[in-house]
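As structure tokens, one chain now follows by itself in the form predicted on its own.
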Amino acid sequence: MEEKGKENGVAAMAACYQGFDPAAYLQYNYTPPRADFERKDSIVPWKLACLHRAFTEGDVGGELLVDIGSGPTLYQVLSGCEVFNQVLLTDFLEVNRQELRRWLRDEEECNLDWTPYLQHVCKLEGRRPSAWTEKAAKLRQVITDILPIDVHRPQPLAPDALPSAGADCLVSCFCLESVSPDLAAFTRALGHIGRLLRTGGHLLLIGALGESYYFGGPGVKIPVVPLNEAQVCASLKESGFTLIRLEVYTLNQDMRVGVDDVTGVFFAKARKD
């Protein structure tokens, strides 16, 4: 009976995503004020700085980086593409995978111009902003595939998607808490994706704190597991990870733009035991 309840909860979450609109989601979250590169207190520059630091500290490396639940976004691999020779993007929704493919093929119908993001990360790397074209070319070169994923399955990717040893690093942003019906499902999903990672590999996890819903499109209200810092730390430990660092961003009032009720964002850097 308990298994049936788990399945029903996950199925209900999947149903919520049928109306997900990548264009609206990008507009809500990845334009100013949340993506204002002139402001140090804007949320997107904070996330990019966390990722840049994590990828350049010297302990994260290897051949393969896998992004878990990419959504329609690319910002989360802009620093990692300089460290890894191969990057895999993944998402549950075909509309998001299509959005990513359009960028990969350099098509004009993309719903967001990623140029300011590329320029900002070039600056973080100590390069001139005009180097963004080289970074875009590098990213397109190292992204080898965009795959379907289901984090609620014990084997989230197709069996032959990864080398037998697993990925060297996983990055995942705003995925697990926004596709899980409750905290237990969030923790299980964390354990599932952990199986994709080699022992000693790293997980870079970004997620929402205190969020109970967000809009995935006009009128598309999606429930979220409201997490606190202690729950994030406990879930990581239970799932076989050693926490290296946890950082927290608290949203300013003007970052609360009516598309969700998030109060903060966490960044966790962890290693698989």
Second form
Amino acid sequence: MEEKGKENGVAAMAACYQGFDPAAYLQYNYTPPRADFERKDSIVPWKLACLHRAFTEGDVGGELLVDIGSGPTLYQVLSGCEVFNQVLLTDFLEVNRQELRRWLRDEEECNLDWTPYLQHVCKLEGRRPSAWTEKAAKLRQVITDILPIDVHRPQPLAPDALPSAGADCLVSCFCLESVSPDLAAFTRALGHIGRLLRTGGHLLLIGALGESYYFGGPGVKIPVVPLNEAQVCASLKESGFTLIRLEVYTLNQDMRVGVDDVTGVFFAKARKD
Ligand code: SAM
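Starting from the form predicted on its own above, please write out the structure of the form predicted in complex with S-adenosylmethionine.
After this comes the whole thing, all chains and molecules, with the earlier chain placed first.
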């Protein structure tokens, strides 16, 4: 009975995602005011600064970086692509994997121009903004695949997708809380992705605080598990991670643009025990 309930909750979430619209999602979350590179208090520059710091502190490294639930976005691997020789992107939906493939092949019909993102991360790295073309080339070189994933399966990726020791680092942004029916499912999903990581490897987890829904497209309202900081810390501990740092961003009124009810964003850097 209990197993059936869990399966139903997960199936209901999968059904919500059938209406996900990558172009609309990018427009809602990855254009100003949420992605305003002139403003220090805009969400995207905050996320990019957290990722830049985490990847350049010297403790994160190895061969393989895996991004969990990439969606149609690339910002989350713009710093990591300089540290790892191989980067795998993953998503549940073919429409999102297609969007990423289009960028990888440098095709015309991408729904977002990632140039300002590449330029901004070059600046964070102390490079001239014009180095963005080199960063784009580097990213295209190190992303070796875009794979299907389901974080609700104990084995989220195909069995032969990763080396047996696991990845050296995972990054995951706004995925687990927005695909899980409740906190227990969120924690289980965290445990599942943890199995993809080698012991001692790092997890960089970004997610929404206090969010109960977001729009994945016009009229596509997707429920989210509303998390607080204590729950994030407890779930990480329960799933076999040691927290290194938790940072929190609180949304200003003008970042609340009517596409969700998020109140804050967390960034967690953790190590697998
Ligand atoms: N990482 C991107 C970002 O930072 O904007 C996208 C986050 S979006 C809120 C959630 C993503 O989770 C979507 O791309 C969706 O397709 C994906 N997703 C939905 N169900 C999933 C599942 N069961 N396992 C893994 N990813 C899933």
